[in-house]
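First, one chain by itself: the form predicted on its own, in structure tokens.
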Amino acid sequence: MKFLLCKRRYTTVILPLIMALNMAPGEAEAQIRITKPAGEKTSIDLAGMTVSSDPASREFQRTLQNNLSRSGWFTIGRPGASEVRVMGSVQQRRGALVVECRVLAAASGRSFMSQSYDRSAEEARRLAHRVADDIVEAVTGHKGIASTRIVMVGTPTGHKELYISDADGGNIIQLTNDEAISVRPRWSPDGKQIVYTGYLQRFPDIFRIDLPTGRREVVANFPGLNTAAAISPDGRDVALILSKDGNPELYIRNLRSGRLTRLTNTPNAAEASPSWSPDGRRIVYVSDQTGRPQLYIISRDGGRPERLTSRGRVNVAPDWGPNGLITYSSFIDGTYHVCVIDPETREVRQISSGATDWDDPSWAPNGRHIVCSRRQNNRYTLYVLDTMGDPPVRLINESGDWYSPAWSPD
């Protein structure tokens, strides 16, 4: 057994509160928030920057303008023709990255936050990433996603390997070297642990990897089908696919004491792809009880399941996100798209568009953005879709196929 851990509705509220934002004693600014209708950005000017010419320095610099572009909340803009100015300077002292960071409106020259970093020089992109991601914050009021990661499928060495990328597709680590069929990642909510399903037996077991030890384990190896993982949102439980009684059934596993709980019951179907409600009270799964595969949703303590989806002749690939919506892959006029339904009031959103297939749909933390595979020319790879509008965005540009991401929980 071979192992790997490589380098390769718009509702924004201005807040009255009082925060120190690394000044002297006794100094404090009121907090301050930029508030647009949902679609609108805000002009970012980052001319004020002064950056070294060190590479460290250069890459920070490049990270960070990108991130912000992505964030879907920033245009970069010109200076003096910008709402928002960072002020501050980046260079490289004795192998630390040292980064003074101030954001101000331009308008009235008040303080967004200012701040102090430093790292070593080896993690300008991680450190580019925070900055980021409190620039985002510290602005809008919203969460930044470029210090969250991906985990993925891979295939550039021929096999079905997993990857972890950075939010923005660099930096991607070769998590498994089995040479095998590895499939469906997903994370532990605390984002230390992925659970997957692994052909390393020539049949589906369900294993868990503990990132910061590289440790892995079996969750679950009973005889036939153990598939689709899913680590409830207390971390105890883990919901999955068994056939261990002859057909594919949707049961709860208890990550400590081993306990299992079958919720289905369908002799006819199988059941598949099962992710957690936000609040670990219910799961989203898929199901082809009617004679196609549709949504339905059960609670966790068992009983009668609900139909979700009605739309669409085959619904798949459900996942759950932070906003309370779920995400999937609907077959709409002869092609899978991304959508989204609200499961309280079922109202649905196609958010992808085109001929072309596009599947495994996670949500980003931020509950805004979605990653999916997107089938063209018959290869696979991973785009960033925006519920709010922006366009999409390829992220990996490496060879071979990619597909089933899942987004980390921060």
Contents of the next structure:
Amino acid sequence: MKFLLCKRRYTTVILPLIMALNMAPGEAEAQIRITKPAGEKTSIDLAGMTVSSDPASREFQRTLQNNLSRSGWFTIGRPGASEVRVMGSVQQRRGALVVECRVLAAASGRSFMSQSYDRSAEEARRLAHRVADDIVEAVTGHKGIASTRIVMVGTPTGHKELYISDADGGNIIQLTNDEAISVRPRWSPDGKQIVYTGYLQRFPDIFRIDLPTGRREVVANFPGLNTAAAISPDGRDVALILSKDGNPELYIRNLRSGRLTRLTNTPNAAEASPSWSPDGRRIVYVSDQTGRPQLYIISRDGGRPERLTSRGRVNVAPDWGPNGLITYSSFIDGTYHVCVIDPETREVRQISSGATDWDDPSWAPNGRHIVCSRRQNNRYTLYVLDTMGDPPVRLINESGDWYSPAWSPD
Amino acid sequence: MSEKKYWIQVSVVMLMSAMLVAGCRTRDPADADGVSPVRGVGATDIYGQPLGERFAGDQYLEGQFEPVYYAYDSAQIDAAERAKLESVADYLRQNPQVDLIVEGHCDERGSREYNLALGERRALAARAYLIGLGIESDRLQTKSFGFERPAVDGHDESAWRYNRRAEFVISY
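Given the form predicted on its own, state the structure of the form predicted in complex with the partner chain.
Every component of the complex follows; first up is the chain already shown.
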């Protein structure tokens, strides 16, 4: 690194690991970057950006500033007193939003990026996400997540339907309108499909929704329970929980041939919540074969499962992140907390705190943030947690319960 | 909780589990001692019975039977609940033209996804008990709701005890 605004401070053991795994592939050839120890932020200000007074330009500016702040890498600094300055202009021209964006190091005047954008004015928010991600990557070398999305279950209509929001909680779109229970949505690895469990045909079946076309098809509707679908990283298979053979067990189904492979055989236990390792070779899941639900890892080819969690009475809802780490929910001192475990070293870190339940964690594609549900006074809301120490940020402010979030792959 | 106390509790739980497993070996519900809960009517064979194809019927009748209630985090049929299943079996014997959907439900504690599996095991245990009473397995379907559909609103044991249940829906 040629350019360093770096005051070394303490880092915890696991953070360098997260950061190392986080590095974008192009990191080595990056020109100018600001690298800082964990938890230390770079101040940035947008005062040098002239913004027209039309609604789209204003929305762009608001969203960009909010997204930079949520990225975890920046604080919004006072104009003229920040380390990084965003210069340029935002204006509407014949229905298009035209953005000129230059990002400079305040002290040296050196340029991190200089880019023009031109999009339909209706896409002001989407464009702001894109620019935020470009700025994050240009200045820090880390992949931004502002353009990613989150799928969830919400109850504003009084029914448990699927919704998709932007990563900042804005632009909420209702995906299903079945007036039937929907459970556990998950993304396909290409981000174009959602698999979930729905009761629209009375029984819990697994469906796949193709987002570009809106088409929905059945993935599994065997007798009994069909749930917990998780598509493999190569997109070919789906891990799922079925009870058709007499007990809830973990299976893999090939999406093309429909061929089923049974992975577990526990007549006196229930399995739940599979999640694939990033290389697609292993699956982490929940089993209560010792009496309480705990996490286990099994090869995708079957064989003997290995128990992963040993601490805590109950460990559930695992999500194996792109960084190789598994986030899950653990019953600690009377409430559920979001934790992260390294499956190789078994080192555990507790991420959430406080006397409320934090459950259903899902990794952001940056391997730093986690979206989860928080239950307080018997209401569910979604929060974004930061494994590098920023306080939790509430994702959805609409009324109703919001839970079972899943972060899109990118 | 002190470490020692914890281990005493763990030992007690393990001892109790061993006793429950012993109780499960009872083949015939009529031979059961009436105290230890049984897991349906057999030990391992119960959950090994594949489910039949889903029914073709599209008429449903709910609320004809008393729900069967379960202990926390358990799918075992308590001795005190068996009479309810016997009356369901009587009805099915007298009405051979109808089928039955056993719905498994849980209280709101714990993971939503895990409770979906637990609810299915509750329904399967009730199904197994009915099979043990002579009902044909292809007349019985299971359906888990996890804790998605509580019978009683509320956030303590006074509600939870009624939410950990199996309900019976007649299908024809």
